[in-house]
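One chain comes next, on its own, written out as structure tokens in the form predicted on its own.
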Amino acid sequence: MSTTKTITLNNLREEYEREVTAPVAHQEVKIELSLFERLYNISALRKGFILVLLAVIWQIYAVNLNNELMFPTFSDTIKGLGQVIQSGELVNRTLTSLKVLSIAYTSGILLAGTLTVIAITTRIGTDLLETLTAMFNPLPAIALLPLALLWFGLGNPSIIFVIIHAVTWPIALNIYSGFMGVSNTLRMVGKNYELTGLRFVFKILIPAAFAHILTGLKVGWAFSWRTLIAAELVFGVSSGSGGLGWFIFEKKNQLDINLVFAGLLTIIIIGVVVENVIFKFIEKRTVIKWGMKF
């Protein structure tokens, strides 16, 4: 005996039919900002809050401390940096320190430049740069200032070579770590227009690898500001003047400590513009604008 089993289905969908339309016009969408997002989106302000802040810090704490020998206000120092700038002292000072170092990172650039070019273009020269760069790099530039004193005397040559000492290793292996790191679609776009030698390696290789070597001027500028001002600290003083280094040095010796810390402060003040300005302003006309760096 067989059962027959009936579905009635009611719930089916009716079809229809749709007209399409024509697509919509791309828009965008504006979404207002508040105040405090516009100024927040603001790096300046940021970094500036950050500084204002610190400085509030520094404030807070020396008050509470309350010995000005140990750690002055930071009032106290500015006031002292105001001082010390008006007179003067502190502005020849900073040239010194300034001069010296522009002639001491600039040497070491063009060394470290040099010896890469070598190492990019020469299998000796490969050998070459790796083996200094085992040797020296890992040496300290502040170990170097005794036979620096013997081999160059008291005053500026020695704090050149050894900052140059400080400057060229680091950047050598930036910008060789650059130049390696070149896709082999640009080193053909290179050989198709037959440029070998120095062509090569400036119309390819450092536009390519320009966002190493901006970072190895960057480290180099650092070791290099805070090698001279160690050297300084030490014998910078040459026919009776010196730079930021002899100047802090003097001040401690004479427990100026408010002054001992405008100089640290002045020393800050360089490398924070150097850092945000200049470099920022080399960065915005090349790795970014390039596309290497958003």
Contents of the next structure:
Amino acid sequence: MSTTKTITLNNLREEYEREVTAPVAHQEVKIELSLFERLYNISALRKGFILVLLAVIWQIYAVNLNNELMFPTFSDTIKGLGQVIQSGELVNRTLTSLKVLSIAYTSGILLAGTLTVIAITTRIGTDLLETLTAMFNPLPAIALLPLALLWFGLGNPSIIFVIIHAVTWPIALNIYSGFMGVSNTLRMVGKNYELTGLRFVFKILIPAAFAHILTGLKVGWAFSWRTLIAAELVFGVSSGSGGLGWFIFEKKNQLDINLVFAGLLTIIIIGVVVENVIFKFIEKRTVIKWGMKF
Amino acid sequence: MSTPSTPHIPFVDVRHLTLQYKTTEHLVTATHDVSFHVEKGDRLILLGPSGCGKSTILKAIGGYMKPVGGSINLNGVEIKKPGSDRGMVFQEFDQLLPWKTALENIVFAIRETSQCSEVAAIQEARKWLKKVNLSKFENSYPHALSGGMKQRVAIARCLALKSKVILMDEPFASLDALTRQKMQEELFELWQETKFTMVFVTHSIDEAITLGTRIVMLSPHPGQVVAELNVDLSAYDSRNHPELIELKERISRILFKDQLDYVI
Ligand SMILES: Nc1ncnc2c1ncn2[C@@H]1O[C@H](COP(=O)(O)OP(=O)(O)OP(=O)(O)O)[C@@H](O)[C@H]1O
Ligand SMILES: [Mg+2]
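Given the form predicted on its own, corresponding form predicted in complex with its partner chain:
Okay, now the whole complex, with that chain kicking things off.
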């Protein structure tokens, strides 16, 4: 070895040929994780931990503050929450809100869907959609409340009107940009099967643009939920049965501040559940399964 | 061939075809005065350099583009719009519907273009998947298939339409050489089973000779027909037969008259 032997690239490594072995069934490699590591790997658990921490901070702060009119403790809030759930009051209010919301949300989706289908099939429809969204998308829904009051009076129709306004434009924009982004190849495949009109829209465009559509629905949901609560806070009552927003307003007037907090908590919980359970579920079943989103 | 009493009507008759693209700024002439015939059972190859208008001609036969001059007739009827009698396989890998599995893609094609029942369509689709050796992957979504597998599904899907003519736009262009050769062989075997009529676009001389019965050669942009040749690979016992090598040289001479060392 010590003798001078020139090393070239060619004699550095031996050449070889070999038979490949039959593929071994995939072997799982067991890696020992400590209990802490295993728990830490569960995302829900990490988030749950943060929630608990927040609750503890809340509790400590509120106990120290000792002013239940300004900032009730976490335990009081939970106790209040339990009471209004048991008495059925909160459940009724929530159902009222959700009913109004689903009417407005589905109307908004249908309106947005119709507008976009017209927009992609006719040139004037495109102009119409572009003009309308440019005009109305920046207009905050709450700004329409006084007008809604004037036209529809105090009550649900007014709220539905402003929510439809809040959801239609962002949903329409997303569906439209989704449709426009459908690849020319897929369109040609659809035409090859002689799909035209609504059959083309439903069998090619909608599934192909589903990632965008879902985004639109999510944004629309967030807008509608916020608008609903805001609108109810302003004038949610008709025939004594308002929704969640009204519940909060009412409890503030009665100085049941822990119930105000309970109402807010309910709003948050419903928002989180819809985002992280319902929409996640739809996503897993569709766009993630199809490889359109990861 | 044709008896004098009944004049022969070509199966696909492309006559003086001129195709243009209108962009906002100018008019691009893609092909100029292109004529050729496709006969039943033909494997007609459109061969030419990149940008000469091969895909454009195929799109016109597919009915996706209106000619500015000339006409295309299928069975004596002028082609006006897309239809399932002209099944198409595209060059792009995104031609499978991503929301449907390999099997569902074929089932969808069958059911949208015929009165087939669900059960019969599934059976038929399985048969076609088997022919392209993808039975194991019938439940895979396109995003989980390799490029070559996707093209095989697309070919199976297209053949399942039982179109009068099959239009293929460089379906193997973006595959590696080995896969490409294998797929050419597969396609040829499929053809031997059903003897479909096919118009196949390529810019590879080897592929043209391997697959074709007749080669239509186009000049660089704007595409014009510069030659038509008959080929029959099965007449030769080896791919290195001197006549084949001579044929290749002849084709490249025709295609690249003065740029002899042009490589495609
Ligand atoms: N959508 C379009 N708009 C304007 N011009 C186009 C369009 N598509 C193609 N062209 C032009 O038409 C000509 C022919 O294009 P085509 O796609 O048919 O070429 P090709 O022969 O298929 O080339 P390749 O082998 O690279 O696929 C090109 O010069 C191109 O510039
Ligand atoms: Mg092309």
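Numbering follows the first chain given and starts at 1. C-alpha atoms forming the largest set that superposes within 1.5 Å between two forms make up the rigid core. Keep in mind it's a predicted model, so treat the numbers as computed, not measured.
Once the rigid core is overlaid between the two forms, T266 does not reach a Cα shift of 2 Å, moving by less than that.
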